[in-house]
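A lone chain, given as structure tokens: the form predicted alone.
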Amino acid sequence: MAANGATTPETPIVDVRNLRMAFGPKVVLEDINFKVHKGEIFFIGGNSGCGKSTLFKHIVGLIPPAAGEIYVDGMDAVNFTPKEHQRLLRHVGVSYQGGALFSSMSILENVCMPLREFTDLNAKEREAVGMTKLSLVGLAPAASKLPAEVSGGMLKRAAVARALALDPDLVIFDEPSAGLDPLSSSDLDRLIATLSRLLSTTFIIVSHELRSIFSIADRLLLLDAARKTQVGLGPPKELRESSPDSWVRSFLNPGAAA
């Protein structure tokens, strides 16, 4: 890492070291170590209650860890001032589970929200950027619609457009396929893969969907609720076929146990 906190070509965009996550005496996860490299589609997966979404919140500085270090785009995501946290968030696009769009605002207005908060662009300039992002995800015709007037799949695409509004180096999705039918979920996977190629953006995706993991993930961090730690890290097909951990192989190939 450069002395000024900036990334170098060798610097991972996310670097998590010896992370311990806990709420009081209750340990959620410990001994978490991984790096995410520029341009990767990196999944965080695991069984129910393993701490996937909690880890996501630690990465963006919403929850402080009990111990360990987290660096995002060369910035300390653990020890920061409010101003430094705003700078971190400026470099990270986030899409929360369910999309979290404002129901009283149009799709375009929702996409423009980060531009209002983090830039000095005027309304016309914000609208131009917002329409560009909506065009990227195929939603330009729905710009004036309210969230209640579009399908679940379109809502997810709108959330993707909003996460891309500031041209972030990193985009993090929390369960992006939740509530979608298989066809819409597959469409969303293809969109993410296309955006990754077009924009060279790094994606971290919190998901329990094995179909999505095997479809588009470059690497997978697999967590286990029982052991409260990571149990696998690597390309998902390699983990499924040759992990030394039998639980990992079974989790990634549930049909084999039938």
Contents of the next structure:
Amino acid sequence: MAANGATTPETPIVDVRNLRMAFGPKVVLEDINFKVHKGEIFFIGGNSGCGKSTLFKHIVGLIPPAAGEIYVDGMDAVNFTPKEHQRLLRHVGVSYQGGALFSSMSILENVCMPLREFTDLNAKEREAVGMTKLSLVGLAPAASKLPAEVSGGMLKRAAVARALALDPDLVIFDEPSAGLDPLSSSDLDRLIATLSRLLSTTFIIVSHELRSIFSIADRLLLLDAARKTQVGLGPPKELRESSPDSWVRSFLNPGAAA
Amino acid sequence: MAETLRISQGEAGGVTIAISGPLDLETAPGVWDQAVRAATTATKELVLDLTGLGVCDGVGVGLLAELDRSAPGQTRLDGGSDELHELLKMARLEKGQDTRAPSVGFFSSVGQATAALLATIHALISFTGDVTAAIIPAIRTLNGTRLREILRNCVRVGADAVPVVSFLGLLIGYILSVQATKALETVGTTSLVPMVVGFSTFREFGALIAAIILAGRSGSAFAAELGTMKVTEEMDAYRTLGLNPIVVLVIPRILAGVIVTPLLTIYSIVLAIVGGSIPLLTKGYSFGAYIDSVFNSVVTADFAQAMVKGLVFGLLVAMLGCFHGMRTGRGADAVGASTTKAVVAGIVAVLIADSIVSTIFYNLGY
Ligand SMILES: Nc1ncnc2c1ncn2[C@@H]1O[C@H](COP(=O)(O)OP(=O)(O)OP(=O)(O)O)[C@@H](O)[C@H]1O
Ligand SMILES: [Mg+2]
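Okay, that's the form predicted alone, but what's the structure of the form predicted in complex with its partner chain?
Let's see the whole complex now, leading with the same chain.
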């Protein structure tokens, strides 16, 4: 998506600089700095309520941050015209923490909807692609059900399939495996790893799932609600073994005595 | 552009589809139908030769998976990256998995609609039963919280409706008076206008104005609130705490409707009478004389009729609002649907009840 002349292969797909997040006078996080590179599987972790969901909404330009800069593939994700925002979002797939499926459409129609809006595929082709995405997340049998008729974990997986519908360059998942059993959760990890190798898709994944973090994450950003800032950034194993911060070490190694 | 697809028919139901170059959003639609048609003839074995395959995106994977699905026999992959194999393995469907809902014909949709109507009537009867059965527990568990809930609903249903009821009352009274003046002018009896205004506002319009505003404002709000609570599982949370939602949520709302609608009825009668004076004042009548002749023309029974109607309408609208709220399905559009139903059902029920009550009063000689 070379939408900007300044884009080079080294341009990080997401570049966050000195970000401050706040709701009114209440600061949620500040001094957030990180880059995500193309093809990376980048996890964001941290305690509940530390601002993970808010952070990804800043990245896709749904909420403006209190201060700081964000670039997505070289495009400004803080100040933009509606048209620029459309172009940015065209290459980003998002699955929300609550699923956010369109309740009046079947699961399959939900997945086909981005294809209908943004491609010239005909109905038959869309359906085949949609069904394929659904079977990737193990949901093919539920294709014709309405969101109201499936379980919480199935909703999550349907949202993941919808986020992948357009083969976005950047995929953002907000807690994709919350509510999934360990087997479906590791299937999802396998899918993420495969897609990142096959299509060099970049993944930003908000998750507390240590198992997923250690099996597929290239790097991890850890946020702490108490200190209101980032407290660790790097490959998860490295952070667990040798982070200078004891909170980070115990976060990643909850079994060990403090 | 280089050829993307090469199809060779082997003997006895073997088909080989060789794909070269990229298979993606650009190229896949061009070869889609041809490839799928070939795959369906592979009764024994479909070989997908991917040795020459370039970039393959989600649409390409979708086509490959569709070929696999369409082939009646086995599918074998030749070449292609490990990742692609992995992905196709994950994307493999069990053959014959149901994917789409069957479409519904005209007669069965008529049948379904009838069945749905009967189910609604049945549910309404059992809801009425639930509410009646919950009255005693509601009285027994009456406490500060519950009283505050009733009061809060009274304020929302009543006090907040005052501006719009005032406006509507004035307008209806005014319109009534203008039309009556016109009609009675032709027979030279404009002095009867106050009687027409008093008679019709007391017996009909006061309660109707209140009920229609109630349906539009509060019946819909009840349905939306209770419906949203159902969608977000708040209703289940009440139940698991051992609280009956009918007692905690429905009865306070119905009570508010029953208490407030008669009051709103009186209020709108007053405003309609005031509104009715306007055309006459411009014709030189005095306000005092107008009010005198209005009240000379109505009797206590007319007032009683207004109160009975207010009570019944309030009960009906609030009940139907809560009923549709409690019957909400899941999902955001379910709430919208219940809200609409609550308003429409409320207004229809009010008019049916109106004709019944009017007939009863008439037959009693009033
Ligand atoms: N619209 C809002 N208005 C005010 N405060 C908000 C709003 N949305 C979120 N917050 C606050 O911002 C903080 C971060 O919320 P956020 O949803 O980003 O947390 P999170 O890290 O995603 O938590 P979880 O892991 O529980 O999903 C919380 O303290 C929350 O109360
Ligand atoms: Mg969150």
